Each structure stands twice: as C-alpha cells, then as structure tokens.
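For reference, the chain that follows is the form predicted on its own, supplied as structure tokens.
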Amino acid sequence: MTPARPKPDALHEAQDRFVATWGQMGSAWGISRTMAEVHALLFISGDALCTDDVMDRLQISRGSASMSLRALLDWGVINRTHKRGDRKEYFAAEQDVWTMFRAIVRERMKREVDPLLASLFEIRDMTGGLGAVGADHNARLDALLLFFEVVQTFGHRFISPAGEGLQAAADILNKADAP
C-alpha cells in the first residue's frame, strides 16, 4: 500500500512555515528577513519562479522582490534562468546544500572577516612605534590577528567554489566526535 500523498494545502502550509523559519534565521544572522524568505521560497519550491510569482507568494512589493533577488544573485545562492516562450526572467535556488552553504560562508568571509583583518592590521600598525607602552596592546592584537588569520585560511581552503572542502571538514569533525 502506497502512502497517501499530502494535500496541496499541507504542502503549501509546510513551505510557508519553512519560509518563515528561514526568514527568522536570516534576520538573526544579520540578513534581511525578506531576502532570506525569498531564498527560502526558491529553495523549498525547487522550481524557477519569476519576480511576479515571488511577489504573489510572499505578498511583497516589486521593489523588495527585485532587491532581494539581486542580492541573492550577488551572493551566488540563486541563478537566473529563462523558460522557452516566456520573456520573463526566472530565478532558481542552488539545490545542493553544501554548495549553497559554501557560497554563504564565502560571502560572509568576504564581507566580514576580510575587512576585520585589514582593520586589525591597521590598528596594530598605529601603535608599532610606541615601544613598551604599545607592546601589550599589540600582543593582544597579535593574538586576535592570529586567530582570524587561521579562520581566514581555514575558510579559504574549505569553501572554494569547486571544492568539497566544507563537507570533508564536517565529515572529519563528525568522525572525531563518534564513539
């Protein structure tokens, strides 16, 4: 006996709940809730949707939908696509979870860790000529710099677009925790 297929209403409700949950998580990560919800809709539906479809489903303005889609394209987690015989642009989310998270981590490294490192180096250089007075200050900065350089090196090594590094790292860590 085959299991009963879920009613379309149940599927729609589950998708809406996923979109809301993903939007809430995105805003906790410092990403626009709407941008996260647009991404969630494209991911969970598994279909390419046009801007009008996104607007209708999420009840958002054209401007908000367009800005979110543009940002998601910049992050590399969605792609533009076209449907034969239709002049509209369609958008589809990356469906491979590992590829999607590599793109997210890569973008966060570029936007957050790389500028932080540059600022920390500049701050340390400001006090380099202060002798003993600046030595303690710079020792603390050097410890912080070392940490973030390791994070940066790890990140760049394991999140390359073509690599399987993030999944390999997760597998290694998972095996280390296994009894």
The other form holds:
Number of protein chains: 2
Amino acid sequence: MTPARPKPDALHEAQDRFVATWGQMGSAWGISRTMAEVHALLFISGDALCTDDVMDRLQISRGSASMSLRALLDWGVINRTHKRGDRKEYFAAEQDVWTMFRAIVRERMKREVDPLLASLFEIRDMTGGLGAVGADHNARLDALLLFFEVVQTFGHRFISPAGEGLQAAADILNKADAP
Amino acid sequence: MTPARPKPDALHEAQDRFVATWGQMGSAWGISRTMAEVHALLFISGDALCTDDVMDRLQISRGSASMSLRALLDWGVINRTHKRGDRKEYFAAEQDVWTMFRAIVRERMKREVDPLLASLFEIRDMTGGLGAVGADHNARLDALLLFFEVVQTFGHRFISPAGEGLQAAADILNKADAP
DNA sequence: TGGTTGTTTCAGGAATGATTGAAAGAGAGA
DNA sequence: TCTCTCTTTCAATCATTCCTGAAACAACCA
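Okay, that was the form predicted on its own. Show me the form predicted together with the DNA next.
Now the full complex is given, and it begins with the chain already shown.
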C-alpha cells in the first residue's frame, strides 16, 4: 500500500472519481478532458493549488498544466492567488456553483452563439435576391434565427449581473416547480 | 464553370455555408462534424434525400453517410420516408425547430445529465462515513448536485409533451422579455 | 548583473476519434 | 430459391486534437 497518507483514502478516491467524472462530462460538451479535470481538481479540493500540485496529482506535464490553467483563467472559472513569502502562483476555483455556470454560459455565448447568429444572418442575406426559389430556404433560416435569438435573450438574462441572473433563473424554476 | 446547374448558384452556396456553419457548431458541442453536416443538409434542403444524395453532396463515403444517418435517427432529429415504387430509403429532417431542439435536449439529458447525477450521488456516498474531514467536500458536491437537479427539472419541463414544453419555454421567455 | 525560481511557448510525438471501402447482411420480387 | 438492390458493419487507415518536454522568457533577489 501507499506508505504516506496525507488524506484519508476515501476522500482521495472520491476526489479522483469526481475528477474523472467531470473530465468525461467536459469531453461530451467540447471541452478538453484535461482542462475539465484540472478544473474538477481545483473545485473539489477547495484549496488553492500550484502548478506542481496539479501536475503531480493528475500526472500531466508542466506544459499541459500551464495551458489548462491559463484557459481556465480565460474562462473565468478559476482565479490566481499568492501566498505570503512564496513566489509561486496558486489557483483556486470559483466555489459558487451559480457564479461558475454564469461564467461558462457567458463564454459559450460569446464564442458560439454570437458568431452563429452572425453567420446565419449572413447566409440569409446571400439569398435575399432570389424570389420564390429561396423562400422556403429563408423561412427555415428565419425559424432557426428566431430560436437562437430566444436562446441569446435567455442567456443574457441568465448571465446578467449577480442578483438578476441568478434570481431570474431561480424564480423561473420555482414558479415552474409549483403546479 | 459547372455546366449543369440544377439550382441557382446562390442557393447552393448558401446551403453549403449553412452546412459548414452547422458542422462547426456541432464540433464545438461534442457532435461529430460530419453528423452535424448531414443534419444541416437535410434541414436546410427541406427535402427527403437518400444515402447517395448525401454522399454526393457532402463528398463522404457510403459508410460514413450510413452511420451518420443512423445516429441522427437515434437522436430523433430525422425520419425515414419512402417513395412509391422506389426501394431506397429517404431521410427528412424534422422541420419544426422547437421540436428538433426538444429531441436534442431529451437525448443529452438522458445521455449526460442523468448519468452525471447518478455518479455525483455515488461519489457523495463514498465519503458518507467521514466526519469533519469530508464535510467541505460533501458540501461542494451537494451544491453541484442541487444545481444539476435544477437543470434536470428545467430540462424535463422543456421536453415534456408538445404543448407544455414549448409553451412553458415560450411563456417564460415572453414574460422575461417584457420589462 | 548573475543566479535562482517559476511560467509560458511550441514543434514534434502520441492518443483519440472519424472515415473509408469492401464484404456481409437484409429484404423484395420473380 | 436465386438475383438484384440497397443498407449496415468493421478492421484498417487517416485526420485531428491533445500532450509532452525542453528551451525561452520573466520576475525577483543579493
């Protein structure tokens, strides 16, 4: 067995399983497995960890750890911290789940929904000149556009500053739960 | 230039761009590019196409076309049809955008959210015996569980039979739009 | 400034996931 | 039953994406 046990085995194993689970979830949704695992580790440990901690725990290279951490910072789901008398950088995951998902939704909207809508508008314009030939085509595009505009509206509401976003979502769900 | 032009160039090009756009979108969300492209083609053309039509238009192999079509059937976003006096199978995309997304949400819930919740519960149980050591860990898991239960509730409402699902979502969004 | 510690970058290699194409399967009609 | 047409399967190949590791970079301190 392992001679040194800094943590109870059960906790350590539970963390590992959480990391694996969250990693799988990530890849199903288009996020690289490692990046999701790094996030999972920071979230579930609750501590601020340094690059070497992450490397050791997940058995990944320095480069990979650095890139994942950078990407997570860009997404706004982790933060840099420092420890007094230590030059290393430490990273801690946002612990509020709603705040975390607001950040995720904000980024995905910016990276995917907004460009998608822009493209759909452009594509629609390509057949503006056509008469009846393009009518059905345009009708289909319009239906899709309408749907994604609704998605965008809803998304904006979800991510809008603190109270509103969370409250709006919670209210909707509470109302929806009642009947 | 191409000698035969069964369709106006503009329409053809618009379709191609839509296919490419939808394909990109797919890969960002964990769906294989080709499968998303096949779906895009069926959706934007509005016709029922056979395997060869899809192969020719997207320049993919028979095997790839067959597998993509099968997967799209499993997702419930396209349907088989037949033409009188023709043994070939034709495929047509669901044209109602809300129905289409209800199918997508239903499948993703079943494939990803449900198993995720099951895993999170299991992981939580792994540290049930631990005292104070595991308390923070469990609190974090609980917060995540709560969030995904909300997601699940909301998702179920969205996909619930015809009227309700669509209506509920539309209502919520209309209300949210007002102020 | 030189030495030390820590971080980022990126070309190349490894792993993962997707596609092909040919062969087997399935069904219809004669 | 045989033949013809269309569909599905799957091992081998290909493409893409991800990770590694070492070198360059940056920041701090004496």
